Structure formats: C-alpha cells, structure tokens
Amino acid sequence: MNDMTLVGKNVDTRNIKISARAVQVYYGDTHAIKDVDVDIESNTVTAFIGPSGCGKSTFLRCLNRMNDTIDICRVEGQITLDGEDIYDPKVDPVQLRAKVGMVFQKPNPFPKSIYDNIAYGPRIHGLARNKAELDEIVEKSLRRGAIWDEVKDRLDAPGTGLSGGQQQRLCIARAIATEPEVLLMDEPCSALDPIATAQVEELIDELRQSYSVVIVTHSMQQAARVSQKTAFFHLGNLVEFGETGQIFTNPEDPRTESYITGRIG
C-alpha cells in the first residue's frame, strides 16, 4: 500500500501532541462550547476561526486550563497531552501552563526590566542553577523571539518601553522561556500595525520547528498565511477541521464557505 492513501482526514498519530475529545464548556447555564473533538499535532500551526463570541478563545483557554480562573466556568469532556489527561486532578495547572505557553490579545509585559520579564519563568521553575545559565535562557528566549538585536543594548531598560510589536516579541520570548511544548496565541496581532504583524507572523513560522503553535485569529488572510490546519468554528461548535488549503478552498460545509466567502461573520 503506497503511503499516499493515508494523506487527507487520517491524522499520524504519533504526530498529535494534544487531542480533545467530547469538549464541553459551560458558563453557567450557557453551553458556550459543545461536543467538540479535535488533534494538534506537533511543529504545526492550527488557526482557530470563526465570527466574534464563537468559542475560539474559551476552547483555546482549555488546553491550558486557563477556564480555571473563572469561577462559573465548568469544563467536560478529555483532552490529553502527550496521551495524558490535562485535567486529571493529579496534574498542577502552574506546572501545565510552563509546557503550555500563552500569548495574549494585548501584550502584558510585565512591570519590570525586558532581562527579568525573560528570567520570570525560569527563575520560579527553577530552570537556571546561577546567574551564568538564566542570563543564557534569556538571550536564547529573546533570539528565538526575533528581538534580541533590538533589546541587547538595554536589557535593564522596561519592557513596557518598548513599542507594541516588540512588547508582543518579548511576550512570546518571555512565553517561550520556560522551555514549552505547547505555544496558544489569542489574536496575537490584533492590536499590531502591518508590519508588526508581519514580523510575528514570520516568528510563528520559525517556531513551528520547535513548537506546536495554536492561533486563534480573526484575520482569514492571517490564518491562510500561516497555518497548516485550521478550525473553523460557529455558535459553539467544531463546524470543520482539515488542512487549511482545503478549508479556504473547498470546504464542506455550508456555514464554512458561507464564513469564508463573507456572507456570515
């Protein structure tokens, strides 16, 4: 059998790095996410889209347990890492949340010097023995966010000082340095000009040698540009999920080309 017959829905599974299964959230008695299923697989970008209030951010935030900080928030249903349970009581969600990293909307850097929004960390999970080996982690973090020549004068400066685009490179230098498997993006670029935009979309594809990267993203060009899979949802559900070449140019569903074409949104 030639290995051609296994390309399309047939996922490698030796390739999946998290898999949801029968994902259900609740806020209250709103049933924002039902039923969904879906594989991330490793050094893959999947996008998460679909119009305003659809789920994607609140499916995005259970793969790191981040629903955990809202208290009428309950979450049903398996997702796995590596094949174990995320929400397995067992499991400390700060632990998770170091192999599972998070960018925002907005960036957050933290009130402090662009050296220490880096060390942060590792410094609380231990990852560097003395000064030699965090200053190390940090200038490795702050290279493969494609902002260390711009910072490496001023390290001791805030990052808060820094433009909009170099403040989201140095949240996703910061995300990256406590050594993740895992890298969730929530609009990422949304609050970036053109070309800061640009600049973090070309880092995502770079770190997809290293990372899985999820992407939620209002921005179908963005998707298109930089995802191997997507995930279109609508009203809470999982409509469709394949390759992205396949879902921008023969989806099939309905609510997915009508999404696509601009007619729901």
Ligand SMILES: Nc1ncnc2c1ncn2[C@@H]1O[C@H](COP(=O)(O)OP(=O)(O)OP(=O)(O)O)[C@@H](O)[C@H]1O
Second form
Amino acid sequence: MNDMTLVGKNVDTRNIKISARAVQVYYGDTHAIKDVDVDIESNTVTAFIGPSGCGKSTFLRCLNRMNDTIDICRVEGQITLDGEDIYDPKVDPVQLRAKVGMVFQKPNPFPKSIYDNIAYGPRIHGLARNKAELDEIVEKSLRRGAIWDEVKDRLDAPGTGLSGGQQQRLCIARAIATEPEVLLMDEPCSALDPIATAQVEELIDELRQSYSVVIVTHSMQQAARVSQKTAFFHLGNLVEFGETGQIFTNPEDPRTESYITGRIG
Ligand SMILES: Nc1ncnc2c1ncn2[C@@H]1O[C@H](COP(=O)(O)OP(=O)(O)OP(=O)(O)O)[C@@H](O)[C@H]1O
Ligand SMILES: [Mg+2]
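For the form predicted together with the named molecule instead of the form predicted alone, what are the coordinates?
Next comes the full complex, and the chain you just saw is listed first.
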C-alpha cells in the first residue's frame, strides 16, 4: 500500500499514534516482512490476523523494537510514535517499551512475588513517590488486569505459582502498570479459558479509552468482537487493512476472503 491508498481509506491523520512505512524485516536471508505500510490509531483496537508464519508477531515486535533482541533480525523502513522515529539512535529502547508495552502468547511472570511483578516497572521508571503510592499502583493494575480478587490475599506469593490463565492476567496487569500509551498483545488469550478470555476482552475495550491496543489473534470471532481496525497478513505482506466490519463482511482481496472463510491458514 502507498500513501494514496491509505488516504483513500479515510485514515484520520490527526489520530495516528504509530505510523509504519516501507517496513522490511529479515532473519538472515529470510525476508519475513515485505514493504509494510500501516497506521495505528489512538483509542483504537487494531487486530493483526493471518495464517501461521505470515509475520504477525514479527511485525508486532517492530513496534517496540523487541526484534532488537534477536541477533539475526534486521528491520528497515520507518516507524514513528507520535511522529518521532522509534529507531532513531537517541531513543532508549527501555523507555520506548514502557510507552509501548507488550503481552506475549506464553505468560512470562518474573520469578518474583505477585506484588513485585507489578511493582517492577513503576519502580524502574520512578512512578511512585512512596510505598503507599506503589501499593496503589499495584492494586489498580491488578484490578484492571481482572485478577485482584484472586490474588489480593497472597501478594507475597510467587507469580510463577499461579495458574496459566492467572499468570497471563498478571502479565497484562504488569504491562499496564507503567501506563503505556500503546499495548501490544500477541495472542494474549491462547492460554485462557472462556471466562478469563471474556475478562481480557472487556479489559481491552476499556483500555481503548486511554490507549491504542494492537492484538494478534487466530480467532476471527475475537478480532470481530474487540477490534475496530483489522490488518490481514499473508506471506509477509500486509494484504488488506481497514475497518473490521468491512474486512469481515466485504473484503477486497480474495486472499482475505479465503482466510476469513476458512479456506487458507
Ligand atoms: N527468531 C526467528 N529466527 C528466524 N526466523 C524467524 C524468527 N521468528 C520468526 N521467524 C520467521 O519469520 C516468519 C514469520 O514468523 P512470525 O513468528 O512473525 O509469524 P506469525 O504470523 O506470528 O505466526 P504464528 O501465527 O504461528 O505465531 C516465519 O517464516 C518464521 O519462521
Ligand atoms: Mg506469532
């Protein structure tokens, strides 16, 4: 897609949080993301869908420079957050990741207490002036992560001792504790039961009031339920990007149609 097609899709440029242009990603000789242009809007949930291996996670990791941690990975092109180039050498990736938080497919609590899992980021970034303020951030984050009631009596217990679904909600609470502006979620519900999934979907909708959320999902139902914009990836290309309702009811590209109707992927 070039800028003309984006303009043609009525993107409100005043509302753009992250803008990606001509993004290429290589793992050694493998060209995993091919010339992707996309705009992520504020107060919007954007879903990334597409068959396994099409590059959803790779592209998501470009948005907070998580690919920097993979030796053989090379990212080209331009990605801006509020108009600032996130790959500029003067950008500190740690600061960037506080603004652009991430939740992974596999829950990955720190080997610390439940309390310290949440308090870790706010401590590093100096978000609390004293213990009372930190306690408040911890409680608020756990409540927003829809897990407070289950852990409030055992905040000193290890985060790794929780069930898989609880660990994932702990990780979501940890990600929102630093008040990120953008939250990237890579298949956040794949380890959750339907009740916890519904809680997380509700949380995503609530987070949209203040933040941008980008969610990778293999569930079309989930994409349709939680997102306003959908991007369909196929073999490293962004094939189609637009209003979620339109992508699911009236896709323009035959590859999108095949995927959403279950013929590929
Ligand atoms: N760390 C890595 N090293 C080498 N190649 C990688 C690495 N991570 C991903 N790739 C390759 O990049 C391509 C895109 O992978 P990616 O994980 O982004 O796909 P995906 O759409 O997230 O798939 P899934 O739905 O299975 O999670 C694949 O060909 C994959 O093999
Ligand atoms: Mg993936």
